[in-house]
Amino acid sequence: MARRVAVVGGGISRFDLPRYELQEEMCAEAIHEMLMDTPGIDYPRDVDAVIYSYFSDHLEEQLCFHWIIHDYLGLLPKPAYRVESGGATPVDAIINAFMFIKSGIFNNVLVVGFEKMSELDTPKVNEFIAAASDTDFDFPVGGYYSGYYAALEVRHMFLYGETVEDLASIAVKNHNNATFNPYSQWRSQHGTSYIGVDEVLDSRLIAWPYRLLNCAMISDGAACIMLTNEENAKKYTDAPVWITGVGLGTDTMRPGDRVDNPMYKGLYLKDESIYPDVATKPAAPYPEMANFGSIRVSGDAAYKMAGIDNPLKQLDLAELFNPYDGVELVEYEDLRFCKRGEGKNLVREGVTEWGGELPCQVSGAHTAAGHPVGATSIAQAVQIYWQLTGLTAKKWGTKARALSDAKRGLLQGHGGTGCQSGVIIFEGG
């Protein structure tokens, strides 16, 4: 008999740069918040196992840091292990916890994610992040993620016609959402004033078409989330949030290899047919460099498990992995919120704005809430949990970004340049 898996609590240690607390102290803050909201959890007795999510040993300047965290959190001798898959690390950690519970190996699994990126200067941080690209071919010739993602977005702009103003509109949406989020780095550093398109376009150029306000923040922070089986969920809360679908997908390490990737040829014939005549059509025209095949694969798998066939109509909110604003626009297409090439239309029509048909990045996400890599998707999952349980107004201290009667949310995370992707569907009730 299949076991249902529920989320029964979560916590976030505010994202900022710098946070002067140690990694273990930030993790403890997140755990403390979770326990204050879910007093029925007998901690640490009710924790059967822990999965730790952090991206880089280099950034932490410590190997096996989760051993220190585990000890500090008073969780010895519970089973613990680490997940690491670049930016996909936290979403993978949640999916691993889901699988442990689904299989019956454990009943309650705690997921803890953290990153402290302020201990190194920005160029060194970017260098260490770039070490998650191909260090034989791309990295030695100056490959950094800002450059990789800029190249991908330029290709998508060439094929489908979005503009820098469209990307700026996404940045405005996310930064203005973040002004309401007390856990966000943008609010901590810049307060609650709104920004406009002109401010985005006037910000410093990083790698065209991306400017400073189009790019994810370097951050410190931590987050945690507690998953359990159906029997225990009823002990901890009257309002569990169920994980009804998960999916994983992969693509080539080097984005240049995707221009004509035979492994994807014929998988998505409708998407292959949507290819403009401004460029020579390759033998495998989807995902090409312009889209993310791993996101399509992971999204479709999660939708199938959750019984979703029209995500735009059947989802109430989405928290996406957006290290750069063009990535978010392309994800609208690969997650089937719209057809390939029509992501710009969702931006221009306000579909993903607050108050639109499918609000995306209500938290502010990577470019505004912050991006301590190992914690980011976990914090986004907690934000979805709060929205589906009606806790957002309490946690944020305002009803301004609290959704009414939200029933179903999507979390998407990925690593590298879409080398690996995970999607999770959460349902309240």
Second form
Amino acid sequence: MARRVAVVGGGISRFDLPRYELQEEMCAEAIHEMLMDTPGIDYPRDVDAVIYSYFSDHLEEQLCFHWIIHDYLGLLPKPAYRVESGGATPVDAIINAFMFIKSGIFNNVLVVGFEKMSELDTPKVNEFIAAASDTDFDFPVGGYYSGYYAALEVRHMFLYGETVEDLASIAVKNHNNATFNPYSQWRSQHGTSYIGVDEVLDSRLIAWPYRLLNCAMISDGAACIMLTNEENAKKYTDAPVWITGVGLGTDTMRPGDRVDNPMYKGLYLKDESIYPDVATKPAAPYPEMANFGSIRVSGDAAYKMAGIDNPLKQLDLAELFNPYDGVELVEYEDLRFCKRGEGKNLVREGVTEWGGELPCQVSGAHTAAGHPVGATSIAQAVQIYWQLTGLTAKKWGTKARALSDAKRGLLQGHGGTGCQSGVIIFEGG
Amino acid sequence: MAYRPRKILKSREYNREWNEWALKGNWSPVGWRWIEGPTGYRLDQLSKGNYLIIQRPHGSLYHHSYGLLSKFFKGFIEKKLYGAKCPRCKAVFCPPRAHCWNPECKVQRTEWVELPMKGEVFTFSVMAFSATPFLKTLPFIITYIRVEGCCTTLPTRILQVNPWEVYPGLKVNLHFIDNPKGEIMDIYCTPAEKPDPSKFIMSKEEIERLKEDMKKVKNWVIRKFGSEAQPSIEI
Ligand SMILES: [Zn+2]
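If the structure you just shared is the form predicted alone, then what does the corresponding form predicted in complex with the partner chain look like?
Complete assembly follows, chain above in first position.
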């Protein structure tokens, strides 16, 4: 298992609502961009296999969409399949490609992700996304994903005391980052001016404590990333980025089942002990409904593989799965950037802002760059790749959000209400 | 030959007009637009494009079995709340599961027990927007209720309470609606005690903001749905 896996290129076709181009056309744009930046890849000959990432057959109004894309891109008769796991789809697709290469079965694997969510109105999109919750239990109550996540965040607020102002600060950070990102939906819809906490608190309430600017966008878009083995990586580029750790983890389908979960009981005793007296302790105090166990499990596995024991110090940037701002705050805890209950301190101290010790969501991510589900984490991976190879200034047309000398980045993605999570560690040469 | 009866024991038959509705549209375009819009993969490199957009509807009608949980939902029709109890680890599940998930229990089949119509709020959210099927009833409050003695929490709505008066730990009573249909929305809860202001999790400022939000949402629903609007929160 000494084989190393590298990222040698990536591309993004901008996120917006709507994009009028077809799914295969947006994918072609992303791949074309990647090939311009990494001209050494002899496309399509050098592609051994393709993993496709898209979430919803309902949204696309098409099953097996990847068959359309695969021949459109001139990739026949190469092996290909689709991965689907809700919001975790793109991170799982990259991990699939990683395992393909690690196993020695394929040398070069292309990952292509896309989503088109603009063909239905917003309540209908919410309905079809909510079909990824338990349709016999959670769905008919009408919470849909904004409500499920809001209820989880209310639980965390109740236990650990972060405020709506803390959540608004996260929104401000991510939206203002996205004003520099020429692939971002916020910049397309809003322009390049900054917002402040008041704009967030004045935006329309969606599901308390979440307001419009705390929530992921509905988006169209595509992205791709190319993974290769070590030998080929050196052929294609002088600056490969290595994948040094991956991890996967799971939690319950229904968030309400996390209270006394016997499978988590006793797994994280330290976190169980950080439990305030205001609440009756459930049988499994961590993660219960306040934190995300799947994210902890996937992060720990990736850290172990990559030899990371102090993520806050050893990481230079992180792109997290942030469908709602409280999720980002809780992820700081579950990914061990801080202790349980201290996520709010990182927000208040600016640790994850641009210029902070560990900038998170420099791209703007789900609430500001956009969230075409199957493409989102792939685009975030591409942004990490650009940061680690010093390409960001060129790709964004500005140095404003280009890190100098970044060595190690973390990508985290999950699906459902944290029903499954994946983490990937990227390291520059 | 295995035992394979398949007969209707009891039913409330659906209006067969739904069959017609499910055939509606049938993926055939009902309209089109020729539009001008942007094309380009990056915001700083856009040009003008033209696109043909069609409107294409299609409906569907699912015949869904509740499987081994059927007794739970049939219980709603009879206004009885059941949980599933594992005979090995004694855990009581509501929402129920027909097989225990405890690693020690090796996917043991559970048994039905009747549950008390009371419990407490584990967490909640105040919904000001939603998915298509639920828009008319905005604004409303969703809760996850731990039914007394259970190890899982049940998604329900809470009624007859101001949204800022709900908090984890609030004791509630469960009720069935008058005409249950065999779904989770047949059951709802109301406070079983006077909410304690010292336990509210919203600040005074946030409560005022929320009151304004509730008014706005209510007006929006009434504007959109007219007499069909059924807002679930009274301020
Ligand atoms: Zn058991």
